[in-house]
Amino acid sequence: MNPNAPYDVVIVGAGVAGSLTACRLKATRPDARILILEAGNNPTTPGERAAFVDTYQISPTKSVPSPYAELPNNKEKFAPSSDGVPDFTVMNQYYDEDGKLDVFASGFQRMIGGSTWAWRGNTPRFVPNDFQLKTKYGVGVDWPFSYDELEPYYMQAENELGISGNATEWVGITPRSGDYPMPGMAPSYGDELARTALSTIKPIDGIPVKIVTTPQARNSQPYRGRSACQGNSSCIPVCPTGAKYDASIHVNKARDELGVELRTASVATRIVPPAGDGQPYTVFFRDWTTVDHAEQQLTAKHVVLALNAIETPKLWLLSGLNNSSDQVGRNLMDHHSAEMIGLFGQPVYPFRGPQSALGVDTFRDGDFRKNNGAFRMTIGNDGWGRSGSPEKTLQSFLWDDTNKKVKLLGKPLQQAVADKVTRMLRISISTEQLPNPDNRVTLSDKTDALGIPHPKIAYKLDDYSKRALAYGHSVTRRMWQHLEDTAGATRIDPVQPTLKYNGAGHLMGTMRMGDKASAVVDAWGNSHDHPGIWIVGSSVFPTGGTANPTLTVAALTLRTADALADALATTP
């Protein structure tokens, strides 16, 4: 094979997208020469998930980007990655965001494997209104085609993921066509205690409190060569064993199985459009382990973007590709979530299985999505998670810093820690968004250390995401009444609404798919204004929903991988 031919398909992004899509087509296309292209070099070994957890466990700040902050291109500052956890690294300064508005508080990991390094592993399907927003509720916009048309994908990418779940607990929820292929995560002893104290609320405003095993892309037994989880409770920021699915396997997959080929440490800086028909498209990067970082360049029949929401516009701005809809860039959404914490009437002894295994998936849907946004609630098996650590309990104890004096030692302090942390338990929302075309990414004057420039942010909460925050909050205020009538829970915080959030991590939207005239890409990924381009992952998401967008973001990319074999079939 001539190696200065054309690949038939270039994919920029070795996430979940990216790796699906090399390993869909290479099973479908054989013959077909595929290139996987990667800004991260970390290596994918066991050695290195060990490397990853050593670099957590001495982290002062335990945040989600600590085990992967001495990577190069984080710590040198190339294709470095972003998270909205304070820290002290340079991946906070990677968003060049406006301060007159709202934070957009999510971030990502920029690395083979991308963010599933560091995702809770949750995998809730989309519901089915949320395919029919504008139709049903008047809000948003509808997807291009329905739930029923995904279903079948869903359960491909269940199968894929490896995902954990009990269906019967879904009926009336998500209609599915099959089972899971593992059971559900069994829930904790503290899991046990909440759902038994929570059997007995009565509806709240006329929907039913249904604690359901939530659907994980983590092994109850063993999957795919895979362990069984072992109940670390450091999900996020990282799996001590590979029990949680991470896009790693797919990547070692491609390239070790299938003869996908993958160049790592090559951060994509333009792509060019073919200068006349027949001819390839040709995508330039620099190799950020070249002494000069010249710019370099190879060609493609098909160019298959799989970054995020924020690195999908920032490169198709940096191309000067066309934007006849001048949808590239807007409607940039997240998950807004808060969290209720309190102390139980009797231990719960958290951090003893995954961070979260139950949640209540009933509020997701209904009229007053005409109003306010919809939220799914996860009920917590990690303390007060982002509230408060068992290290900030012990130092609360420890130490008076008003008045500079130990409070606290011996016995006297073990007993006050072991009645505080064992009785911690949360209760999260995390709500739906609108899409917004003011929400935008754009560039940034900042740039990296390649000369490339940062994106640029715009963001700004609406009312009816405020709303949903405020609803999200007096349903959990009334449940959490209900453990102090009943289970004898205390110390409940916040009580009133705050309105403040963290981002969900889920990126999604800037490059959604529709019509000609109001979107970027098609019902099936593909360009509208560029046809030998492709786009998988959640920048294609017309509106949000409220479900952690990783599986619908691995069945949408399954759908593309088909249609993109399709066309490969007609290429010359």
The other form holds:
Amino acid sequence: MNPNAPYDVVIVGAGVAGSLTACRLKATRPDARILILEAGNNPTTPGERAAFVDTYQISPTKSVPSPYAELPNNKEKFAPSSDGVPDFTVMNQYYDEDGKLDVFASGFQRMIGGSTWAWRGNTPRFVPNDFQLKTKYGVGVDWPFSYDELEPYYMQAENELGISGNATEWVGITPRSGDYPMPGMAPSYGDELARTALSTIKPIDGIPVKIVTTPQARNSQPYRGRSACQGNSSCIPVCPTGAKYDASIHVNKARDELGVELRTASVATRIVPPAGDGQPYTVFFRDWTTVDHAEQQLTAKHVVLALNAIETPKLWLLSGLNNSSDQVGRNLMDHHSAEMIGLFGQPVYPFRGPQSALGVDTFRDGDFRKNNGAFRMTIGNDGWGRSGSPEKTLQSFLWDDTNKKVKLLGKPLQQAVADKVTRMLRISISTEQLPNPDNRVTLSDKTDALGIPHPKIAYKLDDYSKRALAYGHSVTRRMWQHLEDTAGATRIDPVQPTLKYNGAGHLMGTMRMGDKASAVVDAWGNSHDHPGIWIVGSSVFPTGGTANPTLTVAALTLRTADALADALATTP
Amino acid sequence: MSDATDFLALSELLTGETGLDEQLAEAYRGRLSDAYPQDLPALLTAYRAAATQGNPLGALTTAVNADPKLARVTRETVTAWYTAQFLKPDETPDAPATPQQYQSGLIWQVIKAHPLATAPVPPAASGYGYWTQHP
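Moving from the form predicted on its own to the form predicted together with the partner chain:
The next block holds the full complex; its first chain is the one shown before.
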């Protein structure tokens, strides 16, 4: 084969979408010449995983990016990740946010395997009405296809990622044509106490508070050469065993088993469309391991953009590609999370096992969506989550900051810390946001170490999203009231809705699918303006629903890869 | 007695634990001495005086709370043993020197959990599903 011949497919990005695309294409078209271009260059060996754990444990902050902060693409700012810290004074300044609007509070990891290194692994499906929000509730937009059309791909995605779940618990929420590949993750000792206490709660606003086992990309038994979960309680930011799925699994499979080329440390800088019929696309990139970081190029008949919802529009805009719908970079969405914390009436012993196993998924749909966003709920197994760590509790009993004196020492200090931390429980919500064309990604004047512009973000919560936070608080407060009444719960906080939120790390929108007039890609992820460019990832979501997006990303990716495989068959 | 011996005894008094690891104590004494070069020796002096009293912990608490600098280094000594990390005088963190120090933090045994990213191993209850049981 002529090494200078165009690749059949160049995939930009070695995350879950890019690596699944490569594996699916190779399975369907074994002769296709495929390259994955990736900005990071982290090894994906067990030794590197252990090194990430070490880095995390000696990190002073234990933040989400802490295991990966020392990677040269981050440290030297060749291809910076975003920490997503919702504070203008400490965030890593990758996003150029002007501070006048709301904060886009979610980050991402640029590395082989992408942000799946640092996700919790929760994989609920979208609910059927998420695909027809406009038709059912008069808000947002419809997707260009239905839940039923995606369902077979959900099944395939669940097998690829390796999902643990109990299908019978999901009857009436998300229809299924088959079982999960593994039984649901075992809930913790404390989870069962909370579930028992909430088993007697009456429906709230007519909606049953049904607690279900959250489907997770985490092995509840050995699966495809990986062990069952060992319960390290560090799903975010790093799984020490690999029992939790991350996309390095499919990257390694593509490279080592299927013959897909992988070029790392290479940051795509622009895509140039063909000069004429029958000509290939040109992909320009800079390899940050070279001395001069000079721009290089290669050609491909098809280009797949498998970046996240920030980096995909950034690359599109950098390239000056056509934008006939004017939707490139627009409709940026996230899920907004908030937690209500309290002390359970007896110890629940958090920080043992997965960070969460149970949730409430009955408030993800209903007529209320005409007025406000829906929400998912999670029962945490990690104490007070982001609201208060064991270390903070230690300080509260040890130190009187007003008078600069020590308070408790010795066994009394131990007993006070133990009594409080072992009873810590959180119930979190993750709320729906509507697409808004004014929430958008453009290019900043600020640049990284390769001279590539940072993304500039304009972002504002609409009233629909704020009402979702308020309604989520109301429902959660009533659940906690039941725990106060029946299980001795105390110290509930906050008792009033604050509308404060964290990002869920669920970057969505910005390259949405739909018809040519109002969307960037068609229902198969194929660009309306450039037929050789395909987009996979959560950037193509027209609406965000309430489900953690990765499973839907995987399902859509397999669907797009099948369409691309068909296109390859007809590409000269 | 040496500073090393007295720091170990001081640490056991402050944490309420017995049998603290001597090497770990030396590591923490070194890190705390670097951050608090005057205050840590002063705390050891206060400890030696308190150790002769009928209620050493009570006497030491009274003594250190009479001096904000002593109170502060007392706080940081306890924090180091619990979390392998403490705050330096400028409020920046002195991070765990090694993963092993992090894993040795007393806070995990106090709350009957395990250090994050370090799941229990046999003979402790371990492996898939250990978390379903009372610790």
